[in-house]
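First, one chain by itself in structure tokens, the form predicted alone.
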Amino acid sequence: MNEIYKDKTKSANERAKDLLSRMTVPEKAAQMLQLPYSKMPRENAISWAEKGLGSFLHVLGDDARELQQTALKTRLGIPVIFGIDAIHGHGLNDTATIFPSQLAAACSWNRELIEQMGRVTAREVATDGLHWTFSPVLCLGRDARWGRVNETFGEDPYLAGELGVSIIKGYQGDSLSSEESILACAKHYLGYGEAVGARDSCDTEMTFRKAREVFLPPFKKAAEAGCATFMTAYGSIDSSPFTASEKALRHILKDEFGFEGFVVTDWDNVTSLVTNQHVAADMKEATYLAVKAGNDMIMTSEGFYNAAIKLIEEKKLDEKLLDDAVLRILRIKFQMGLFEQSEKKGKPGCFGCEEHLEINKELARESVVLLKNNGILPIKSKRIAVIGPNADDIRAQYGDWTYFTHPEPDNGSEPKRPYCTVLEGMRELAGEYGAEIFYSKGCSVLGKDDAELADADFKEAVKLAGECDAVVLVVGDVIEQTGETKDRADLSLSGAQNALFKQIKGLGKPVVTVLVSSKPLCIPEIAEDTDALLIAFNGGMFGGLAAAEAIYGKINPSGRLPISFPRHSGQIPVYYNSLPGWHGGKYMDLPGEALFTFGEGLAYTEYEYSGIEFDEKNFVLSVNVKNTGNMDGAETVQVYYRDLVSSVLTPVLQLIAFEKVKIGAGETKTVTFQLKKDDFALVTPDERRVVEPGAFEVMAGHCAKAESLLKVEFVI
């Protein structure tokens, strides 16, 4: 019989389902199944291997080597695909370039930087013969008391969906064949973050046509830009489980979007159906529920194999079901050349080189975003304090998914060079500038709370701040405080480190703060009393050296909030787009507008906005922004619109373009933005996405705020 899955001449398609009639039903149910070698004895993954598994996670260098060829030497030889969790970077290999996490690289609103952190994430995850990451994360986070927020785009559909496009293009490069070039992987489909009180892998209290108006958006454009997988996310919608969920699934993902690579659950899902949401029995009826959804590879839940066998044996389970799974996880195969070249090549000696260095560097500095400035920066001071448990916290600067962060931030692991804090990069940079360097950590971000039963080390920074011209204060949150199970009820600062600001302005010494933070924090009082904010979320290898650089100025902060700040936990959700209606538009204890806003963000110039035009016809709009400053800079022109009267409630303002444009020192440039009707469109109760004739505002300007946008009306 003509092999044809041998045949390299055919394409992915022909051969992939060649190799699929040539299948037992084990072999079948072993390809969709995908297990963790962290979790199991060496002996126990050869024998999954020798059984034809489709996929492990979470294993390296010559112990991928070594199951590779076991799974060469089976009955058809279909190879393995090796995934890894590459978050923000290759983070998990102790020697690899660590970026920015999402959120933070997402105040960067930079496509072009987003897409080499992947692309530079491929080649050293491809170095490492692995195949896959699981990456992007397209949830949005508008509910900042989640623990995963860190690892968001934010709180946004459209910016979401466009850094997730550009992160997907990097990952995947121009063919998934290349030697640097991985699997991305869209996830958590669907609405994830979206849980009930921000309680991770709850139920989601959003119907279908919510989803599509606000949670779908983002993994369609992923869809469109050829991302290989998607994951299915823990929780429910409606109480059903999202791994259940075959509307989902099936008839939106695979025949609406026209998504043609792989689905895989999240881990252990399908035992997870059984033992933790109990909508199935067994697991004959998780596995039964699962494929019958649309997941075509099964993570960690060991028990989908045998019941998958029994299903079909019993004939309670269409092996056509098996099949389609099956073909899409041959088809990637295929596509990535694994039948001719099993392990990745990438790029030899590319682990944290100099090219992948500068690449991070300039994310960072691009991620920092200046939220006040009463004109203490650039600092001018010659005695400076840094002061702060996050000053010098290199753990607390990376955030979690690191070699030494993650799962738990205590495993014996110690960072590796190169990498800056805020401290160090106050420091290297001193002598530029002519500035002395004093440090004191002050507190601890979990230790009291209370000022009077401040130790040593709150009374030894006190002092010296006394001592200083100005001080640079480091706070905000710690890897214990983010992450999988970390969900927050209480956004405050925690410890002493209220105390410390109060204490040390108290002093009457210029204060900058800086926030090293997974997350938004609820900061009103040192936002009001502080002379310079600075958010540098988790900042990466050289986030601190970014902060450093825009405190004195080295660089022009250029970054702009992708998420709201809430002024207290009880005023969450403060997201910019929510609906209109609530009556008095505020809670009667707090003023009505967040702290901070989405798109948000200062320079070391300004920009003034005039001349909007809007072509409805032709949906163009053009503005025109002047740096009127003496520093050159780089400004995200951001484009809004509202509907004015609508069929169903619409957002009070909506994202649909923007651009960072580099505007030199009194240069004036006009930015134009193709747009299309469809941007206008809004979803209708049964699910159909519509444009409506009638009124609309299209607005152009610095962020969502309304004082700082220009508008123009229109009608469709």
Given for the second form:
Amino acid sequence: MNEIYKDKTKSANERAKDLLSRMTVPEKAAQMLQLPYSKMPRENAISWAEKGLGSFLHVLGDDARELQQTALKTRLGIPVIFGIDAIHGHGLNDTATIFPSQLAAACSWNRELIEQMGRVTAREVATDGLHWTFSPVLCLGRDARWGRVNETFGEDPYLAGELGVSIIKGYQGDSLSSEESILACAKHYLGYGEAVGARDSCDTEMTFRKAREVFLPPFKKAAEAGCATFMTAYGSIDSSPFTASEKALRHILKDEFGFEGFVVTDWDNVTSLVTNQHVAADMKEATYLAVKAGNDMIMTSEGFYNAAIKLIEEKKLDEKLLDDAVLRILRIKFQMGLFEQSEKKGKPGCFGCEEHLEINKELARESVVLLKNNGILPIKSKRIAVIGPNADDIRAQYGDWTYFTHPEPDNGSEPKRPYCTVLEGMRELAGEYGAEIFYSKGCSVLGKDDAELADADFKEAVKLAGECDAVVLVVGDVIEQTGETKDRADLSLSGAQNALFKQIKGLGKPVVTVLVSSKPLCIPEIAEDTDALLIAFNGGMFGGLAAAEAIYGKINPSGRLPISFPRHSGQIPVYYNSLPGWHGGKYMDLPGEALFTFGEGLAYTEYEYSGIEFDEKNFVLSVNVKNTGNMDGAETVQVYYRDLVSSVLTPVLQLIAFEKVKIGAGETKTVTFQLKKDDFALVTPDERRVVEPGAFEVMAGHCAKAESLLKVEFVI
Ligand code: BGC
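The form predicted in complex with ligand BGC is what I need now, so please give it after the form predicted alone.
What follows is the entire complex, opening with the chain shown before.
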């Protein structure tokens, strides 16, 4: 028979169909399975490769090569694809470029830089012989107690969708077959961040209407941008597991959004239908539910293999469903060119190379957010005390998903590429600014919280502060407090960090506080009393350098918050695009507003907005923005809208466009946005997206605070 699948001149789809027609049921079941190399004996992995396994995850270098050679020698020689969690850079490899976390990167609001972050990561992953990253996370970070907020692009669906598409473009490039392209994976589909009480993987109380309004839009954009794979979420929607949701996977993602790639489950989701969620009695039932719902590749649920074969033998599962899944997987493998060349070359020597580090530095710089400055910054003091547990802790600065956190526990790896903590950055630049830097750690993040009990380190730090002209205090969280299974009930600063701040502030010295943390923490006292506040989140290799550059005024901070800061854990949720109707609009024991709101971020200059105009026939909005200071800067112009009367409750404000614009000192720029009618749509109770006639407000300004927005009312 003519072997079409070997013919390079045929399309990926034709080749995949031909190959599929030659496969046995066990070969199809194996193709649908993905197993974790890091968690199994090598011999088992080899024997799975001999059965024609579709994919391995968490395998690097020569081990991957050996598995691939085994797979290529099987009857049909279908190449394996290797997946890895390259979440902010190819972080599980200790020579790779470690970028700011997704949340930190989102502070840049810079689509181009985030695309470049994706490109660099893809190049390094491909050079390692791997094909696929389980990134980006398109879940929203609406409850900061959730352990994985650091992995999100923040709380807003529009921003998450825009930045998601940027990084997907970076990962996948113009063509999946390029040497430097890898597969992206939009995850976790769907609503993972919305679990009740921010309890990782729990049920979400949302409906599909709500999903369509808030949680699906970033995923829709990802599908439209050609994201090759999607990963299902652990949780459930209104008590139905996402992994078993035919509506979410088959109907919405595949049929409605036209997604042609393949869906992978999250870790052991199929087994979990039996063991955790109790919606299936055994693996056969779980496999039936998962395949019927539209999962194409099954991550780590080994029992799927026998169960799928049995179900087909017993005629309890339609083989056409397996065929659809396998076709999708094979098509991607053909599109990647793996049948011609199973290992991409990438760009040898590119790990942490100069070009990659420069892009990383640029992103780190744009990710620093200045939230308060009473005039102390840029710093002029000459004797500066750098104090605090996160001033010189590269593990805390990196955050989750690097060789420090995976595999767990940290096996004592040390960075093999340059990096810079806040302390090092302050020291590195001190000469240029005629400053002298002194350091004391003061306390640890996980230590005792009582200042009275605080030890010699604490006292030494306070003494040092007293001897200097100003203090840079670096506080935050550490990797033990962030990531999967690390949801926090209490987001206040742990250990003696608050006590340290109070004692130092009590000395009457100016204090610049830098937050190096995985996510927003509740720091109302610090926000009130500190002289300046910088948010550096998990800034990657150069997060510390970027913070130091901002402190000295070498850069003009341009980061904006992609997520709101609660004053207290009990104030959560505090996302800006809430629904109206809360009697009193606040808890009686807290101010109504978030401590800091979505979009906020200061600079060493101010931006004045004027002359908003909206052409309601063509949906074109323009606004003038003047840099009134004497330093060049970059302003992120944000466009929001509000539906004044709607048949269902609609958010008090919703972002629909933004542009980051460089504006020179004293310069005015007119910024224009082409909006579209659909931007003003709502989702009806029967899940239709419609634009209801009536009055709307469209607004432009600096952040999601009403007082910083200019507005125009118009009628559709
Ligand atoms: C996480 C995913 C990750 C996968 C593979 C899961 O526990 O939820 O985000 O990609 O493991 O490591």
